[in-house]
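Only one chain is shown below, in structure tokens, and it's the form predicted on its own.
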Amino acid sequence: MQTGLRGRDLIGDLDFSKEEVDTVLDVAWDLKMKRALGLPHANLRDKVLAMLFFFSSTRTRGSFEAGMAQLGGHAAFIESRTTQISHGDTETEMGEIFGRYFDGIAIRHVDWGIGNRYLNLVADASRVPVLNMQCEIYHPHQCLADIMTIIEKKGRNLRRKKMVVSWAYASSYLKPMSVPQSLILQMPRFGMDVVLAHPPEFQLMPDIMDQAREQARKFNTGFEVVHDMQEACEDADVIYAKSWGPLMTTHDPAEGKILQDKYKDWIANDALMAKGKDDVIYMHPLPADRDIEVTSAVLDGPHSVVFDQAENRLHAQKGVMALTMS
């Protein structure tokens, strides 16, 4: 276990070691079954986190303020319009400024070429601790809970299991690309055999790709891409698959759909989990588009994880606050 972990950020995936997160692993399962049998666990009373939102959530601020309640402290939900930042708070003010009225500092922005800067500037005029909680690079907290979730279902030795990241249609927005991101980066570090799978025109960032493959050379895993999404899920112990914007082809809305509307045949169905192993999982952060992403039959049925994933945000978020704030 390491303990060196107090005061410190969260905002790529790889700031934290393999050794790190098999720590905030640990944390997060002893506050879940400390939760389960009701018993308390308020390690940060009287601590109070800033939850500053430059992008609607569901998942992340319910999880993200039950936690700190639950911990014994209060979180302070904060959408950056309901702020002077437009009229001149810049990312030194925040951080600086928060630092001094809070014990953490969390926040969401997920503008390309924006959020992500945003978040280590603030950082860098913080004293306390800035985590990520999605910005268009990284979703840290959300692969800890699907790590976490990948180990409840499969075990801790997950050495040479398959696990496919892949593009499924979704007829909305652009979404971010962070989620496969963190996906690709951090699962060579458990074992794990990725196989990313896209459309050519939906790739990830050039930087993060060959990231992802030192970490498989460092854990001697395999990591591949493909394009074809049925071949991708063959024997799959793991299929991960969610839409992303084609950001690195182009930024524009209209044309962005244009190459989305290519391929509504990326969606994940019976079918597609027939491919996987028997006791295949099938994940996805939420909200997923019904029937056009996946199938209800999928999403609700028995190879679905995706309520127990959300669930873990909880106590995985809740591991990181603990050994961060105290």
Given for the second form:
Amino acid sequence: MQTGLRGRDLIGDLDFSKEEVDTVLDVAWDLKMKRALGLPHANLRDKVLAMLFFFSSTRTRGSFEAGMAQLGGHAAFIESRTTQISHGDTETEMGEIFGRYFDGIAIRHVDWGIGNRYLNLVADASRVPVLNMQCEIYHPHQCLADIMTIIEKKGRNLRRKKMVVSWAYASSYLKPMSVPQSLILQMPRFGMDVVLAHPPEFQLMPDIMDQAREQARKFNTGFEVVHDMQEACEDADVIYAKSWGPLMTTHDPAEGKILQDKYKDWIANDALMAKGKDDVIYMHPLPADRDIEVTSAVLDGPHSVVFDQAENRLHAQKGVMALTMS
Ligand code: CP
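And the form predicted together with ligand CP, for comparison with the form predicted on its own?
Below is the entire complex, every chain and molecule, led by the chain shown above.
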């Protein structure tokens, strides 16, 4: 067991080794059980986490804030537009100054070509851990909750289990690609055979694809890309179908919508779920475009684990915070 995580940042999914992720999960399950039993677990008494948001959130904000309180500390919710960042506070200044006030700095910044760089520059200047609450490349805390949920549903031996990470149609906005990218990086380390399905215009970042193939080689798992959602889901153990924008092709919302609208039939519905194994699970990080991206019958149906998945955000993040900020 690798426990030397005190002071470490978590920005990209591979920042923690597989053994370190295993440690996070073990701590997360321990803290989950303690909360269930009403046992005290104030591992971060008197510690304060800054939560700096450049983009809206329901689950991420709620789970980090509740998690810090349950660990005996406090979380400060800071919306970027209420700060002096637009008036000149630089990344270095934010890292230096917040690093002196707080015991950890969590940031959500999903702007294309800006968010991940922002997190890394703050981390370079900060004396305390920087935790990624989602950037345009990664959503590592979502992915930790996802693997925690998959293990709870499918057991610890996931070798040869088939995980489908599929694009799905949405009409609301061009969603970030950080969730599928985190999934294809992390899941091979747990032995799962990953099938990535998307229409041709919805590729992920080439560098992330290379890293995912490398993880699959290293952990001797399958990694396949297909352009047919139905074909991808044959015999699946896990179907993780969600939308992302055609961001390698365009950032123009109107152009993106035209591309998205070509694929309205990419929806997670009962017929799609029937292609999976009998005990297939449906996953989505939420929020979803209900009855557009996924039908209500699937989202609220017997295969869906989305509420357990959302709950595990709390426990997984408590594991990370307890290990990095103690
Ligand atoms: N899954 C997720 O990150 O949810 P929020 O955007 O509501 O935080």
